[in-house]
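Take a look at this one chain, the form predicted alone, written out in structure tokens.
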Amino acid sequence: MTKINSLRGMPDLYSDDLISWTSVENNLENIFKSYSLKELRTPILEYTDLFKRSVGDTSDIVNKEIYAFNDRNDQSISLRPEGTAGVIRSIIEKKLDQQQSKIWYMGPMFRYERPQKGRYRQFHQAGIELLGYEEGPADFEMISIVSSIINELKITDVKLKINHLGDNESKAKFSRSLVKFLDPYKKELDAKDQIRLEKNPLRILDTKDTNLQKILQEGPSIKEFISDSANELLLELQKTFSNSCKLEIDYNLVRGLDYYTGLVFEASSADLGAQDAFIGGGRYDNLSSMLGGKNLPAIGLAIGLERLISISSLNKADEKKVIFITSTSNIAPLAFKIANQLRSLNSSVALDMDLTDSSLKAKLRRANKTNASHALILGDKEIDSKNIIIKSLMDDTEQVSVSIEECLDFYNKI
């Protein structure tokens, strides 16, 4: 019979692959509460208008990544790209769009892209939303919530860039300003960028033609079109953060989701090659009642998990682990009558049962080629003069026999 594959792009994660996973989420999780952030678990499937609506018919998600299908009542729906819009449509339906609040999220998203180093078909992020908050101080906060997960998770070789899109009205007159300068370019454009010019001509900055961006720089700017305070907002930011990351001003950059409004941010590493980024986000204010909710002003953050964990440089503290051994099948009610009494005590470490029926002999040869640092042997003997005995498997010191109040005693001070 054929066996069956997993789905291309969509790895497993094996133990040794989530001690890492579980070092940066409870990281990330700690730097949430200690910013008062409240968690929300939204649903993996969503309406496909949802995205639609959110993300924008320009996207690349909508037009060829979203996973869509139609359900048995011939609905579209889809597996969520992304978190913010699945948060913000949970806001409104629970009515809670005329409040403040402070969210985080984590967990899987599903892109239809082919599979590269850090990028795959479903992935994980955690993202916050700060919703509620005009622009001023929510924008500090958002920033330093970056700084934190940078230095935190002592992420090295980072840049930090931060630019601003301005209101409705300046980017309309810039996005002409840049139709106008684009347009003796036009038959040079390739297909994609073509469509961006045409439907969402801000986008056009993000493209990865060489030549285009070289066009580019030649350009009109955005800085030349958005308020004083927008720019004073930029320096501020730059001035305040600039011991704490490196953090730059670059006003070519834009987020590949129409919903941004206002600042917009990327924190990168070349240590990631040419898919660099793992954190960005920006100011949405119009997504609410873009999606029929009350207006919100809200900016948040969503952070790429595999990118982030394969550049974090966390010390990732060795398992503490104990291997129990009987010498007889008979024993063992007793042995799991004592080993739930010492995970009682301790729950930081790890008590591997050996559930085998081999001999003393397989078993001691078996613990000795695991990472535990002690062995714990309950044989007839060790019944019938109530002890236990404990062997350490990291040097060639004698094993002790001990009362088990006495091997309930180390157990708890491992």
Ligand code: HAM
The other form holds:
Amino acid sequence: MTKINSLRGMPDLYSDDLISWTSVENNLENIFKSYSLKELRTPILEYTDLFKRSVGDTSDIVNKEIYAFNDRNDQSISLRPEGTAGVIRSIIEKKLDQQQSKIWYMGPMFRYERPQKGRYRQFHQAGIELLGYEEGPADFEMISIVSSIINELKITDVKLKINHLGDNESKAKFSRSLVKFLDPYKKELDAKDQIRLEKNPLRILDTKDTNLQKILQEGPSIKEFISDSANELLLELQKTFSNSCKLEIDYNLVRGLDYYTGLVFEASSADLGAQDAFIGGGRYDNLSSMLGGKNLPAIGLAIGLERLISISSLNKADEKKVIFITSTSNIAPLAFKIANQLRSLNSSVALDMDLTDSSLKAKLRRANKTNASHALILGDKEIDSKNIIIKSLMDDTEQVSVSIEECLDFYNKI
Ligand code: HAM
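Would you mind generating the form predicted together with ligand HAM now that we have the form predicted alone?
Starting with the chain above, the whole complex follows.
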């Protein structure tokens, strides 16, 4: 029989990998709660139209990367490529689009991209959406959250870039001016940038072509098209957060999703290599009305968990582990009784019951190969004397026979 492999770009996360995952997820959850955010879980599948209307049907995400297929009822549905669209869909459906809410979510997202280091087809995001708040304090709160994440998770070598895309009108004016400026250079653009120029000119600013980057330096800057208050917001943010993270205004920063207006930002780290952005977000005041809801000003962000985990230098708490060994299977009932007492006493320790029916010697040999600190041994002799042996697996000479009460006491203090 041929074996079946996992899908390309969709790795399994296995045992040891998950130690750092859980630690980062728990830390993020604590940060979210400290900002009084409430969790929302939306489905992984949504109607394809939701993403077409929100992320934009000229975006790479919807054009080339979305996992869309027809269900048994011939409806086009998609695996979510991001979380914001589903959150807003849910808020509108629950008729919560006229009030303020502060939301966080975490889960898998799917994009059919070319897999490479830091880029997967199934990846995970943690996201935040502050809904119902006009430009102002919410923008400061959002950058404050970014800076808390960077500092709490001990990320070094971070660059946080911010820009302001203005409202729809200034965005459109800037786009027109960009198209006019680039008209004489049209033939020099590669195929990808030519399509961008035609369909979504702002995305040109994201070009990887160094020649075009040089040309663009002479071109119009969004700085001249956005309001004074927008420019002031950028400067104020820079001033407010300069001590907690390296914040840089980059007038060429644009984002890959169409729904943004106002402030946009991206945090990247040189330690990540080519795929260096680990947080991206911004304001999207029109998304709710684009999806048939009320006018709901909003700002949000998403963190790429694979990338964040790979650069976080959080101390990964060592797992505390003890192996429970019995000499014969007929003493199992007593062993299970004691083991359960121990577990309910101190749930921070992993009590690994050896479930094989091999000899005591073989069980001890196996225990020595694990990362457990101690073995608790219940042999025939111990059954009679109602004792238990605590054997250190770090130091071969350390071994004591204690009463069950003393064993409980020992376990509680590990
Ligand atoms: P995004 O910039 O498309 O924004 O994604 C956010 C983060 O997800 C990226 O910075 C990156 O770390 C991670 N990411 C994206 N694609 C992949 C991939 N293929 N493999 C691994 N990681 C990836 C959004 O998704 C918006 N929904 C953010 C937002 C929320 N804006 C407002 N609210």
